[in-house]
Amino acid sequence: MAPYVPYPPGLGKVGYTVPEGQEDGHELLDPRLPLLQRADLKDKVVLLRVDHNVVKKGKIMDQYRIEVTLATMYNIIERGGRPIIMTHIGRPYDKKTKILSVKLEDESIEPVVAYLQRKLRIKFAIPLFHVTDNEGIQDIDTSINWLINDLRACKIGGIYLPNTRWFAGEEDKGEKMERFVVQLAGVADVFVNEAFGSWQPHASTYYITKYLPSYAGLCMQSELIHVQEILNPKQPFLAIVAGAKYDTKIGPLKAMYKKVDKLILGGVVYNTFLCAKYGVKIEGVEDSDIALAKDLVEQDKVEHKIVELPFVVESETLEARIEGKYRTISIKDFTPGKEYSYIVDVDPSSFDEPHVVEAIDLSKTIFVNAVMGLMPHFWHGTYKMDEMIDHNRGAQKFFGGGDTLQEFKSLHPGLYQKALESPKYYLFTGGGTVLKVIEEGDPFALPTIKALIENGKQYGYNPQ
């Protein structure tokens, strides 16, 4: 029997026993990266960092990022490990006010735990720690020791820590972080990182590796394998990227532009490009971003990679889709100095234009990190885009990002389910991380992955 490994490139399930002699994709992993399959887990408490950031207003929006971690949980338990799980949810810390808010109704891990208990029929315990007003949780106190005793005695199936971003030390860089990391390390014997979508160097994703033997989980390995299909795509390569602010996408867009054959933009990113190219003013687009976008406009005058979507939807309000207050306009009518209200979607008819159809249909690799419209009121452009992408049955299609996957599932539940099983689709748990990898040009340059490799050196990891 071959070892339990992540599925090979192209398959849509996490957890797959590879027959002898069959390719498993591991040649695409840096051999210095410590793998979960080679960790000694028997009778060890395993601190597992996942990306279960799927809760909004107290409800799970999409279970996918939970489901893809189940294989790693099973692997840990089946091999004698006892799991303590942790994830972040939302953004409890307000950088402007410096207030860390613990909102039980909006950003608790309780819905995730309830889902896991229904799914796995395993009891998870959630420790209760003291919360300081406006400063979150200061410490993992010793009360957790009683739960760890029950965990080791198999009286409970696992422990799920509160939202990591409720802890004052999670995003701190000083004393609070150091104290939190030491306390985290004190509850476990081994650390496993399964959170591909959380590449930023925080306490629970990066600094913890300085204190415990650390390994990449099965989902993490699969993401690293598949992201290299985007770094080395089959040509022609089409990328579809959207975003709420242009300046956050500058680095990834520059790197993406070099790699793609065609690029489709959406959201405020597209609005900013239109302002920079045609000299118009669109409500909600900042002048500073327009100035930044002019470099891309000048570059595209030479290389002609950006596929313009010719019809967009203008709305007088962002609050709702109100009859008489929105309309379809054509970018052919843009003239310098003209001002428009909010552009909130791409009209579906844009995807029927011959140059757009050709760009999608001829592509061999398609990467989507985009919602075209302002959800939930303006969804029609995204709906048509997903249909057109699926119409290309020969391309390898990659979707990534929480909002991208959530809207894909919401708008096309049948197609979404098909994508989960299709070798022609792969759904990344972190679209922003994929963009970061493209910007860096190397998935093993991510801070969290470099930390695992450095940990392997520290603890004498042997890949054999």
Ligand SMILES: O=C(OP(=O)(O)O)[C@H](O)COP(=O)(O)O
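Since this is a predicted model, take the numbers as computed values, not measurements. We call the rigid core whatever largest set of C-alpha positions still superposes within 1.5 Å between the two forms. Residue numbers count along the first chain shown, from 1. First, how it differs from the form predicted together with this ligand.
- Comparing the forms between the two forms, the C-alpha position of R79 differs by less than 2 angstroms, with the core used for superposition.
- Remark: with the core as the superposition reference, the CA shift of T205 between the two forms stays below 2 Å.
- E105 shows a C-alpha shift below 2 Å between the two forms [criterion: core-superposed Cα displacement of 2 Å].
Given the form predicted alone above, what does the protein look like in the form predicted together with this ligand?
Only a single chain is listed, so you will not see partners or other molecules.
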């Protein structure tokens, strides 16, 4: 049977709850993208990939990325679908060492499931699979069939799979991936991708679309619409990029450089840039990473778009903020070969420098994927940055990234609440994904979205 349902007569083209013509930005979606609203869900087991990557050390840090997926869950259940949900938490697989380490206490989905149960008052089952510390989970074993029977019989509200990155096949490109993805496809009838933040082509985000009729969820659609405002920004356009995920951010950052009028860097990204530009050595920054930042340095010698934050905080330890063991240093004192301990924050006073104030105040669009310092101890730079950005009342402000949103919320709860309601702010669930969209020049060229479009072709999706 065709995996698509016609639009119900007399009701909206997009969703059957929203009258035609009133859908927010629907015309900005690629018509080839199969939409959740068009999926035939009745009595189907729906494999739902979300980005609930909100757990650190066993605790939920910010529920936002769970909350924004509730509409899709409701939609699925209300239309007769039975959900199996999955997300990744953290980065258990180290690409450099190629070691997968399962941290059962720290990176389990259990806190997310507990939250969902409290919030929705329905029961979720978490299947138990054999897991080892360094090899993760090899297989979805057939014991899951008991739970699927219960799911179909509505004895449970949903199944929530273990952290997708604990499965040996999730980030593999070979036989392990093939086995995992076929097993995943075997438990469901339909796949829905709601994980805007998870653009990396892994088994649960990308390869799964080769096997099941696949659709974009409601939050995914909204993000794909809004990210186009960054592709066509009002100028001057300022991007502030910081944080720790250097390996996935550095490539897209170079594309971002071409798009912006000004760029401010912080976190590990800035440390690496400083090493590449000034020839200094900073503890923890690897030579291979510095090499990747060299292009940016060369490009900036010509275009001068990077607004350097002149004062940074050096600390002898990463463990805590210990009086006497950290100090503010000026990049004016950098000379080639000079060695520094960890650089863990930008000093808030950097944001009082006239060239920095001007870059922020004159911008009409500001994109922020930036935790400026090592949390939780070195929050001062991020705190000041958020204040300075809000000070520019006229600019359209886009914050994106799990940690970026989490810190924004915890450092400025009032401002964060205001941002949720304000037309001047938009909060993206993924920061790296926004950078990736800029690199691709098109949100529908994200690997995960291209896969959904391909899937639509395969199954004869017709947007009319």
